[in-house]
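Below sits a lone chain in C-alpha cells, taken as the form predicted alone.
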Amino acid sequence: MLTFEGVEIRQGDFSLSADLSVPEGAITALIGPSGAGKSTLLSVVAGFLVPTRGRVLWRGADLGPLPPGRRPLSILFQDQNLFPHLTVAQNVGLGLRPDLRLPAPERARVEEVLGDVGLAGLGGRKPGALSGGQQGRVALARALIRDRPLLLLDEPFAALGPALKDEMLDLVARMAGRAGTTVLMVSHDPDDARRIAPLTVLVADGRAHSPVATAALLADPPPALASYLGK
C-alpha cells in the first residue's frame, strides 16, 4: 500500500494536503485542475520533491531516507526521455545498468522486453526511426525492465492521438496488471480515468482526497470536479 500520511506541500502561495492510502496493486488516477498538484504529488513520491511536513510510506516504511534513485518506482513523463544516438535496445537496456554493460541474460531480458510491449525485432532502430507510438512503447519497456513495484505516469501519452493513446494505457493495464504493479497515474482526461484505472484521487482546492471508485466519481463529480469537467 503506498500512504500519504499527513502530507503537506507548500510553495510560495502553493498548498497541497494529501492523507489517504493507494491499494497495492490497483491503477489509481489522479485528476483535477491544472496546478491543483498532481504533478507535485509524484513528485514526492518519486523524490524530487521533500514535503514540508508528513511522510510518504510504502508498505508501511517511510520513503524519505531514499534517494530517488533506490525508491522502489519508476517514473515516466510527457517527454519519453530517449537518447536519440542511442539504439532502442540500449535505451531500455538503461534500464538495468546505466553503463549498459549487459551480460548475455540481460540483454535477452531485454529482447524479452521489447517483445512485450509490440517491439520485437526493432532493437537495432534509433528511437528517430520509430513512430510515436513506438518511442512510447521503448520508454514503456525501460520502466518495466526495472522490475519495479511502483509506475508513476505523468501524462507521458498525452501528446499522442486518441487512438494510439488508449493503446498505450491498454498496453500498460495489461502490463501491469500481469506483474502486479500499482501504477499512479496523472490525467487531464477523465476518459483516461475511466478507461483503465479503477480509483481516482481528486486532487482540487489544496487538497488530495481519499480514493473513489471512478465510475461513481465522474458520474456525480464534487463541485471542482464539474467545474473542471464543464459540467
Contents of the next structure:
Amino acid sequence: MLTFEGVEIRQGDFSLSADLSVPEGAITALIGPSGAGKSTLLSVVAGFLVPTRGRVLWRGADLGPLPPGRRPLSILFQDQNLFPHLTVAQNVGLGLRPDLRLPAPERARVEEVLGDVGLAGLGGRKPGALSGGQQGRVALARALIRDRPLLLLDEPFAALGPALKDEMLDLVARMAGRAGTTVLMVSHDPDDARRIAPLTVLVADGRAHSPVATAALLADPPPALASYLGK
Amino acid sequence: MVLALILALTLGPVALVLIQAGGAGGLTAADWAAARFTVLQAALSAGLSVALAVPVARALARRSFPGRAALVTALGAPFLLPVVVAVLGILALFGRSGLLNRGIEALGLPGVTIYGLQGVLLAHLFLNLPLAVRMILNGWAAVPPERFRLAQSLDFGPRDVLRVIERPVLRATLPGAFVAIFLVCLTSFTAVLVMGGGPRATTLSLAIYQSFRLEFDLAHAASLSALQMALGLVAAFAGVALVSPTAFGAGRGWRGQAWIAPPDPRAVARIGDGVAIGGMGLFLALPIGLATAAGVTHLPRPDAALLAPLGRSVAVALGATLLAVAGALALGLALSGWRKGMARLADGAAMLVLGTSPLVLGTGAFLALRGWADPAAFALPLTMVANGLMALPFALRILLPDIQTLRADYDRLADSLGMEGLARLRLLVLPRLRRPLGFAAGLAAALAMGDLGVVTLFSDPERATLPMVLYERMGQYRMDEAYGLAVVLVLASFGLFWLFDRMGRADADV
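Same protein, different state: after the form predicted alone, show the form predicted together with its partner chain.
The complete assembly is shown below, putting the previous chain first.
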C-alpha cells in the first residue's frame, strides 16, 4: 500500500494536501485540471520534492530518507526519459547498473527485455533514430528491467497520437499485470483512466481525494470534476 | 572547494606580496606615474575599442554580404592569437621599417614612431576591438526578431530605431565590454613590454618585471604588486557593481533573414557601414598578413633550438588546459547547484582573475618558494598554473550555460536511476558537455601556448618557452627569425585550438 500521511505541499500560492492510500497491484489514475498538482504529487513520491508536512509510506516504511534512486519505484517523465548520447541497450542497461558495467548475462537480459517490448535487434541504435512510440518502449523496458514494485507515469505518452498512446497504455497494463506492479498514472484525459485504471484519485481544489472506482466516478462526477470535464 | 582554491591561488600570492610590501614600504614618484599610466592606457584602450566597435557591430548586424559569417567567426581569432605575435604584426605595419613608415618616407616626410602610448594603444586596440565587436553584436542578436519586425511595420525611422532598440542594446552591452577590456588592459604585459617602456610609458606590470628582473629589488616588486592588485580589485568590484544584465524579453527567435537588424537603406548609411566593416577588416588583416608574409620566407629549421622550446610550450599549454577545464567544470557543477546569484558569483570570479596580473602571481609564487626551492626550477609549472588560472574564467563562461541545460534536462532522470559520482560523470556529464569542453580546452590551450607572462620573470635559456625565444629574437633585432618563429607559434596555438575543438565535435550526439 502507498500511503500519503497528512501530506501538505506549499509553494507560494500553490497548495495541495493529500491524506489517502493507494492499494497495491492496481493501476490508479490521477485526474484533475492542469495546475492542480498531479505531477507535483508524483514528484513527492519520487523524491524530487520534499513535502512541507507529512510523510509518504510504502508498505508502512517512510520513503522520506531515501534518495530518488533508492526508492522502490521507477518513474517515466513527460519527456527526457532517455539519454540521447547513449544507445538503446545502454539506456535500458542503466536500469540494472547505473555505472553500466554489465557482465554478459545482464547484457543478455537487456536484449531479452527489449524483445519483450517489441524492440528486438534495435539495442545498438541511438534514441534519435527511433520513433516516439519506440522511445516510449525503451523507457518502459528500463522500468521493466529495474523491476521495482511501484511505477509512476507522468504522462510520458502525451505527445503520441491517440492510437499509439492507447497501444502504449495497453503495454503498461500488460507489463504491470504480469509483474504485479502498482502503477500511479497522471492523466488529463478521462479515457486513459477508463482504459486501464480501475481506480482514480481526483486532484482538484488543493486536495487529492481518496481513490474511487473510475467508472463510477466518471459516470457521476462531483462538481469539481464535472466542471473540468465540461459536463 | 574549487572556488576556495581559485581564491587561494589568486589571493594567496597577493597576501604574501602584501606582507612583504608592508615591510618594504616606499613607492617612488616614478611608481605613481606608472600607476597613472596603467589606468590611463587601460581606460583609453577600453574606450577606443568600445567606441570603434559600435559602428562596426551595427554594420555587421544590419548588413548581409558574402563572407559575413566567416568574418564574424574570424573576430574570435585575435583572442587566440599570441599577444607577442599580434605586437609583431603591429610593428610590421606601423613599426620603424614597417609599411606605413616606408610609405611616409617615400613621400619625403619624417617617419612616425610607434613606441610609447600610441603603440600600446594600437596593440590593445588590435587585440580587443574584435572582442568588443562580438560582445556588442551579441547584444544585437539578443533582441527578439519580432521587435525589429514590429519596428518595420510601424515605419520607424533611424532615430526611432536608435531610441527604441539600439540604445537599450548599447546600454546592455557597452558597460560589460568596457569593464572587461579595461581589466585585460590593466594587467596587460606583453604589449607594454614591447611597445612601452621609459619613464612616460611604463605600466605597473612592466615596473614589476623591471624591478624583479633587472634590479632584483624584491621588496619594490612586492610594493608594486600590491598597488597593481589594489587597482585590479577596485576595478573588478566596480565592474561587478556596474554591469547588470538587461532583458529584452523572450521572442520566438525566428529570423528568416541573413541580417540581425533590418538594413538601413539610405546611401550614407550603406557607405558608413561599408567603411566600418572594411576599415576594421584591414586593421586586423594587414598586420597578420604582413607578419605572415615576412615569416613564411624565414621559417626556422626544425632543430633542437626550435623543438625544445616548442615542446616546453606545448607541455605547459596541455597542463594549463587540464587545470582550467577541470577547474571550470567542477566550479560550474557546484555553482549551478546553488542557483541564486550564481551568474553574479561566476562573473565576480572571472573579473577577479581578469584583474589579477600574472606578474603579481609570479612575484607571490617566487616569495612563497624562495625559502625552500630554486624558483627558476619552477618556472614552467608556475607558468602552467598561472595560465590555467587565467583561462579558467573563460572556460567557466563557456561551460556554464550548457551545465545549466544539462542539469535541467537530465538531473531528475539520473537521480531516479541512482547514477552517482564517477559513473554520472563518465556516462552523463562528459559526453553531454563534450562540445563546450572541447571548445573551452581549445581556448585554454591556445591562450597558454602563446602566453608571455610569468615565464619572463624566472626563465633562463634552458627553460625558455617558444614565445620567450621569440621575444628574445626581437630584443636582438633578429626580426626575420622572429617573424619565422611567429608563424610557428601561431600554427601551434591555432593547431591546439583546432584539435581540442575538433575532439569536442567528433560524433557528438544531440
